[in-house]
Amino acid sequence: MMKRLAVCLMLAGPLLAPAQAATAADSKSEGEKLYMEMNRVLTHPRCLNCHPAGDSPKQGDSARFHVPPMTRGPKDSGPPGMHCAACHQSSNYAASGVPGAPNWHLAPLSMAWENKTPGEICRQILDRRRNGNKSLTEIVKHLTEDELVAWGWNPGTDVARRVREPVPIAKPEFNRIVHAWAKAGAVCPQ
């Protein structure tokens, strides 16, 4: 019995001093708080519309189906002959209200966030089998530097020339939060 206990304690690793344990718990708690701030952006319609659970992109704050009807297509950029880039240019087109950014496309189905909990989205983002084999450094770069992601802060106007609501956190603050989350260990909520 004692031998088994000793083996279990060895496998569990060294015990942390109370101060170290408190610091680790604080770091986890801080990491979760940071992710929950990120999640406010990730689950905003500007992001969710392109991370749908199905094969059709969504539009607007109410996540209505895309008009004209559109499907994901074999490479997540629309069906053959009707790629996303046929309408979505490299920048917003104010005359028609069509949004645009470089490389406009749907996120892969493996990165569908619609109807997922914050913890599920976080774990999905970090799962290399589902995130395009991205490392944490590449995820941070994608979230903070990718021009298609950045469109969420500059969504332009819709067809009725109403200004689209940007994501709820200013871009510099979001970037700070993403970097801090990664530095805190990229902790996911339960």
Second form
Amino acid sequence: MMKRLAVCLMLAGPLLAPAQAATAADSKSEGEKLYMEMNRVLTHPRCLNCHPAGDSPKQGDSARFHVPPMTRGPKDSGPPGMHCAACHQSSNYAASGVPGAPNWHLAPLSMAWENKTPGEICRQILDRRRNGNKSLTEIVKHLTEDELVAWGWNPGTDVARRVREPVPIAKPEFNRIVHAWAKAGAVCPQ
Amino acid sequence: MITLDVNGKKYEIDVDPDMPLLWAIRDGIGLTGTKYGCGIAMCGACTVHVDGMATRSCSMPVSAAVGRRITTIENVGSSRAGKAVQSAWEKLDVVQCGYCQSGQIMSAAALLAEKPKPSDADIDAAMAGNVCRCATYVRIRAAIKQAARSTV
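Next up, the form predicted together with the partner chain in place of the form predicted alone?
Full assembly next; the chain just shown is listed first.
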């Protein structure tokens, strides 16, 4: 009898005091909630269009294929002879309606987010084999400080002088959420 | 005043810093080989080289070109790849109406400078942003291959 009880306790895993268990559950659900807020930004066309599943960037709110036809090339910055910078300068250019930011390029294929669930994107972001060998600190810095990422909040005007829709959630609030998510253990949804 | 380095010469021009480089080259300097096609970086007619890279001059403010080395169709023949492309264009009689060809040649020369022996896929990828209303694409590809052979 005692032996069976011991096996049951081992299978149940380490026991937590009720207060500790509640805190861990809260932290997990809080972390997931924070990530789901971040995910609204990451999956907005301003971000997702340059994290495509294939070799071609997308354009616009409907994520249509890039015109002119464009491919990622060997370094994710366009094929030899036609780099992204052939058209995209270091800042938006209203005269042509072409968006711009420093180091305009596609995310590598290992960071393709298109057609992925929030949990899959979250785990991808944290996986050093796929995220460019970035630590959590470096990921937070990338999300909160990178100039190309920040373009999503300042996407300029298109050829018809219409203001492009920025990503949801104001930048300071997004940065606060990212820091809070990392502090809460960088929890990912299922 | 804005100072531009175009085809190895310094030009001082009185233009708005936000003006597209295209118009600074055409109207400010008077080099009219670079063509206006669409003005929104969709057609490639305005392609020049900025520090050796193919660049749509309609989509770059002239202020961003200051301090950089600009080459236009008028001087592309001074480079090995540019000369080879021009010769191949002549030999294969690529041009039909000609309007897009300055941009086509600039893009082809930039491709060969970066990749001297391009595959068909490399040519298609690099030239995808240069449209030709006469559809000279088959001759363009053949001429790029001929130019590649002549520079090896």
